[in-house]
Each structure stands twice: as structure tokens, then as C-alpha cells.
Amino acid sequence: MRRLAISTLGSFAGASSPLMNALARCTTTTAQTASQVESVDTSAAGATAQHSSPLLNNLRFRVEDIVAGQTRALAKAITMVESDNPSHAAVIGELLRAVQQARKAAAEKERTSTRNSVVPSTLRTVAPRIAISGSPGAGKSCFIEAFGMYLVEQNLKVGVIAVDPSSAVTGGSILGDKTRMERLSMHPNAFVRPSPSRGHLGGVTARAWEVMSLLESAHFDVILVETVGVGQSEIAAKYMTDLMILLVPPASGDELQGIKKGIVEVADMILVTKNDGERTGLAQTTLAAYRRAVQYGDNCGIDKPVLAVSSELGTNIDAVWAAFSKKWRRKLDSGELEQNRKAQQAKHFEAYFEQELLRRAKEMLAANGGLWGSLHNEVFSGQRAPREAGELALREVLRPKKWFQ
């Protein structure tokens, strides 16, 4: 029976979940399979204290819903958490919180059933957030299917966030990478949510921190976010996942334009797909080209895996899990992923107060006369420099009563 990885940064102990035994098979010959365990029934967790806040009782979905995993009422949420309507800004703070919550109630419910028995109480875990990078037709989203079918394989429970490129023009975006993954998207272990970037830099969503904390909320033992395609320098992927896998299709560069790369500075593994057919040797020539690269890093290199692949053969995936499942041990053992997840907490607060701050200034300008239309406008024409018309800006938003009327 698949056991849940109920998801609490204050604790990061190993568990006898599904995760943590198909991490051991990978890591270690001579572990033993841990004890099974029954799954919690998290819809009837009290604390979720439904709806304690009056701000939640008009939503069409439950919080225990989604931590019981019942993928209406996720995608529900999802639905809510994206939206860039201000009116949800406070509904969204209140239903992550009771998400969380509930999260921590369920833990807790779960600890206690356990306590008498030879399992050790220590079940919760985090769910391994893995971000899968690369440059357009790297194969990013094949590569997603043939490892999440390989996962689920496993008995584990797989969410996917696919991040498309909004349109410069329009502003829309086409959706269509869950088309890809169509074995995945149906099977009943995995959930695939494809998400606009609109125009969020870096190649990930404004809220995909928001999304990932909800999936984790659902018992996902795994999540695995599909970037944009992005090129050297876009990296904000690797800043609010726990891992960045980086794919690289043959013939994309030398030795040198490995070593260039940013990017390939901070991926925790290397992976050269399309390593089929007549396309093995400009993969296997890519392969040792980014081998040698790699060199000229941290440790030399010794630390980041540099693997090829086919998603179509399903060629090393495995080895990739090993890869993975070798250093994600590594980091929840030395305490290094439960410290990493409290950075990212506190950048995504950063993140999220200077985007709000930025569009709440542009209202307060525009309400006020249309201030910032008239300054806009007086730097289109050259009457002033961008600088004097920035500092005006800052001069009016920053007058004490503006904030306090």
C-alpha cells in the first residue's frame, strides 16, 4: 500500500514511505525493506478546521479535500493560487495557510496512530522538488513522460508543473506540453498542470512556489517542474526547487561552451538526451564534451552526474533515479535540504513583496491624477530623463501619508 510523504519543513527524518524505499534500492544493496504501514485517512483530519477563516467559506472546493489528494479540488486551488486578480490576494494567503494546517494536523494524526507500533514514528518527509531545465527541443517534456511513467512505476504518486512561454504579443500561451506526456497525464499515480509563464523571467511561474507547496500538500512524492526553454543565464529554477536537472540535446555545443554556460554551473546533473537511432554519436560526442566540462567546476566535477539518455527507449532512466536518489540522500541527510527549503521560504517572500510593491505603487501613481501615465508619457517625448521621472515616482509613493490614509 502506497504510504503518504506527508510534507513539513520542521521535519526531515528519513521515512519508511514509498519515496524513501525506492530512494534506499537505488542508494544501498544491503538496506532492508522497511515495516509497511497503513495510509491515514486525511480527510477526516480535525485541523483543518474547516474553513475557519469566513474568507474560505465561498470557495468551491474543500482544504481537507486537497490533503486528502482528490485531484478536483487541487486543481481547484492551483486555479486559485494563480490568479493575478487582487481581490484573491487575501483569500490565497488564507487558503495556504489552512493548507498547511492541515498538512501539519495530518502529520500529526499520523504520528499518533503510529506511536505504539514497531514503525518508527518519524514518517514525514518532504517531497523531492526536482526542476527539469533546458533550451527549446531539448526533449524536456519526453524526457518527463519516460521518467514519470518509470516513477510511477515505482508505486510513487508524480505531480508535474509544464511551464509555457506566454506570448510577447498576445499575452497567451498554447498549453500544450501536457500533450506530450499523454501516457502520464492518464495514468492514476500522476497529475500534469500545465501553467502560463506570463512573462515571469527565469523560466518557472510567479507562483510556482505556491503550486509546488500545494502538491506536497496532496501527498505527492514526487514534483517535477518543466521550465520554459531557457538559455545561459536563466536560472530561477534551481533557487526554489531541491534539485535542477539540466538537458542538453546533441551537437549543442563544445568543451567551451559547456564551461561558458551558467547554467550548467548550477544543474546537479548533466543529462544529453535524443541518444538513439543515428542521433548516438553526436550524443555520445556531446556526452564527453560536457564530461570534460563539468571538470572545471566545484570538486571537479565530481559531484554532478553527466549522463546521456533516450526518452524514447527509456535508455538510463534509471540510472538517472540512482544519480538523483544518491544525492538527494546526501543533501536530507547533512541537514543541507532543510536549510535550503528555509532559504527559498524567505526569497519567495522577498520575490513576492517586491512584485506586489511594484504593482501597488503603479495603481497609487495612476490614481493619483495620473501621475504615472503623465511621467510615462514626458519620458516617451524627452522632456525628462528616465532617472528624474523614476526619482519623482519614488518621491510621491514613498510620502509617508500616501501609506497611512
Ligand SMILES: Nc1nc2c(ncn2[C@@H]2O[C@H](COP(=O)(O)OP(=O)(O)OP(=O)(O)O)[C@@H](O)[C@H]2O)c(=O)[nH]1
Second form
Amino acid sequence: MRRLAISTLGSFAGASSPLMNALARCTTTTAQTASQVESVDTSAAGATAQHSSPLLNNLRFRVEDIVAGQTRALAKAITMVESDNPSHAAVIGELLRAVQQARKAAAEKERTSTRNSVVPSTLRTVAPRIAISGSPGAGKSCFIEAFGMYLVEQNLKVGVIAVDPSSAVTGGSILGDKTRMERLSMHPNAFVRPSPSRGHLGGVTARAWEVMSLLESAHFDVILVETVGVGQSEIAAKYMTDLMILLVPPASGDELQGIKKGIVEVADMILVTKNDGERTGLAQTTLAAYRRAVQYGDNCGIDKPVLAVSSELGTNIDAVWAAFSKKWRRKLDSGELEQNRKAQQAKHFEAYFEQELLRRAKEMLAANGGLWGSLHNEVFSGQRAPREAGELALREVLRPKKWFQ
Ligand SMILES: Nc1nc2c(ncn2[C@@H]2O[C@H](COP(=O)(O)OP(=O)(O)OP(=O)(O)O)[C@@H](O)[C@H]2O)c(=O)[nH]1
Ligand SMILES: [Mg+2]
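Starting from the form predicted on its own, produce the coordinates for the form predicted in complex with the named molecule.
Everything in the complex follows now, all chains and molecules, and the chain you saw is the first one.
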């Protein structure tokens, strides 16, 4: 059973939940004008899900247990969400709706039981989803360990997932690096989930979105996403998360000539890692180079903090949280967060449709008397022009009823 301390805060419209309290502590401009503290029960008994779908009755876990923050139920739900069975799509949809509804009901209960609180209940159902991106070896896992430990020590619950957006292309996936998060993965307030090493139905990012929704419903206050893999992973991170922190390792002047403008533009915050020991000098050079890049970038460095950290020593981790808090609050207050999440959902719907359409069409053509293979052979041998073969394949795919056979 988990109990949340609710305190009514002044200028932050009565912040509630450990996350909101931590954020409020972080902002020096926030004046704490009242100090009413109340305990609210958010266990299963206090937050019974109002679902009526028979689909959910056959699950091997209870929706209520997820919302009550029970790790076993959560892990089982995540395993189902990660499954590659298309027939699970409907039940997963029902499940996500049910947990969100139950989460909102729990938040509403907190709201109504807290006197003088004017916090919109939606604020308590939203956990920041932060992408931790950067080239291989930049120090992502070690930073998550240090940052995650900092957060759990503030009584926040932290969910960590590793996502490899390039795996849909390469057909492989890198296991999340739990060994670099040894302390965090053992902590009772943390949940570290390595990325699945198989199966890519409908795209990795859409699935990660669903896993994050489950974590959010299970009362995780902050969700960290390590984006692994190569290529477009930073861009893909943008479609999955609310905010992206780019990690860059200390580099020499020569290496810094080629700072990738696109990535700097897309990041919400840039951290130079490994600012300790012998690397301090290089880290400071790198910090200055990125500050310049941000300053002269398209949006003139507005609101894009560039900091140097050491995960090994734990230095400047508190400054990262302070800078994040300011950004997060602005995103919440301006409505940008809500808009962004809606746009992401639409994107995942389209991406799922596009990827699955292509995959199933190819599957069907391969099964259908091997048309896919024979068209390939004809193109190879020069018997058919590529466009001609493509048109034949399309006509076959678009013949009525084919999809349902
Ligand atoms: N000195 C020092 N070394 C660090 C720090 N953070 C990470 N490292 C080292 O950098 C190497 C890579 O760290 P990881 O955290 O595994 O990097 P990563 O970005 O997660 O790597 P991939 O997941 O393989 O892409 C390891 O050898 C770490 O020990 C730091 O703050 N200081
Ligand atoms: Mg890693």
C-alpha cells in the first residue's frame, strides 16, 4: 500500500504527489503559503477500476493491482503489451483505457479529499517521460543510474525503459544495460525494464508509448527512456517522450568541429558527461562548444540548458533536475505537453498502420503462390521492369477480400 503526502502549495496551484512536491521544492520562486498535509490511500481498495469489458476478465493480472503500483502485475501487463500477437491489440487497448481511467479516478479521489486544493486532477496523472539520448558509450546508462538514484532519494518513483528505435530496421535489439544501473534496479522505488530482444510488431516506439502509459498509471513519477541504437534514435525519441536530454561525452577540438546541428536543435537539454578526473579539461572545452552551438542555433539558445555532469561523482545532478523542473512546469502550464501527447498518439496510429500494412502485404504475397519471390526473380533477370513488377504486386494486394482470407 502506498500513501502519498499531499501538501497545498501557493503559486504552483496547490502541487500534489511526490513529483509535484519535488518540483515545487526545486523552484525558488515558488512560495509555500500553506502547509496542510494529508495522507491519501491510493491502493487497490481506494481506486477500483470501472471497466466492464469481458476482454479484461481473462487477464492474468488485475487492473486494480497495476494502479496500486504492484510490480508483478505491472511486469505481466508490460509483457502482454510487448507481445507480437496482433489479436492482442484490442485487449491492450481496453487495458490501457482501464488503467488510465482507474488512475484518473484515484487522482480525483485525492483531489476531492484534499481541502483547498485547486490542482487539476490531470496534473497528477501525468508523469514526465524523459528520453536520455546520445551516441554509444556517451554515458547514458550511468547517468540514468545517478539521476534515478537522486530522484528515488527524493521519494519519487522512477521507471526506466531502454528502447532501440533502430531495431525495427536492423531486426535486432540491444538488451537494456541493467548492470550499469545496479543500485537503481535494486531500489524499491525503481522499476528497470530492459528492452525486449525480439518482436517488432507495429514499431518499437508505439510499444514503448504503451509501456510508459502503464508505468504512469502505476504511479511512477518520472519515466526515463534510454534510447539505444544508431541513426534516427534521437528523432524517434521525440515521438515517444515529452522531453529529450542529449548526452555528449568530452571531445577534443577537432571532434567538436562536426557538432550535429539537427540533434542540438531537437534536444531540450544538453549534458556533457564524464566531467571528472583527467577528462575535466576536455569536458569544459566541450561544454563551451555546445553552449556556442546552442547560442548561435536557430532558436538562439532560448531555454536550452547546457550543463556538465559527472555520473561517477554525482556532480551537478541536482542542477539537471532544477533545469528540468522549470522546463516541465512550462510545458504543463502552456498546454504544450497535452498537445504533444495527442500528436504522438496520432503518429503511433499512423506508424502502426503503415508498418503493419507493408509487413502483412509482403507476407501475403509471399504466401500467395510465392508471387513476391517470382516477381523478384523476374526483376533480377530483366524479364520485368521494377515499376511493372511493383504495380502487379500492388494489384494483387488491393484485390478485394484478399486481406480477410
Ligand atoms: N569517468 C567517468 N566515466 C563514466 C561516467 N559515466 C559513464 N562513464 C563510463 O563511460 C562508459 C560508457 O558508459 P555507459 O553509461 O554504459 O554509456 P551508454 O551511453 O549507456 O552506452 P551504450 O548503452 O553502450 O550506448 C563506461 O565505461 C562508464 O564507466 C562518468 O561520469 N565519469
Ligand atoms: Mg547504455
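Numbering follows the first chain given and starts at 1. The term rigid core refers to the maximal set of C-alpha atoms that superpose within 1.5 Å between the two forms. Being a predicted model, the structure only gives us computed values, none of them experimental.
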Problem - Rigid-core frame, C-alpha of residue 101, shift of 2 angstroms or more between the two forms - result: yes
Handout entry: residue 378 C-alpha relocation of at least 2 Å between the two forms, rigid core basis
Key = yes
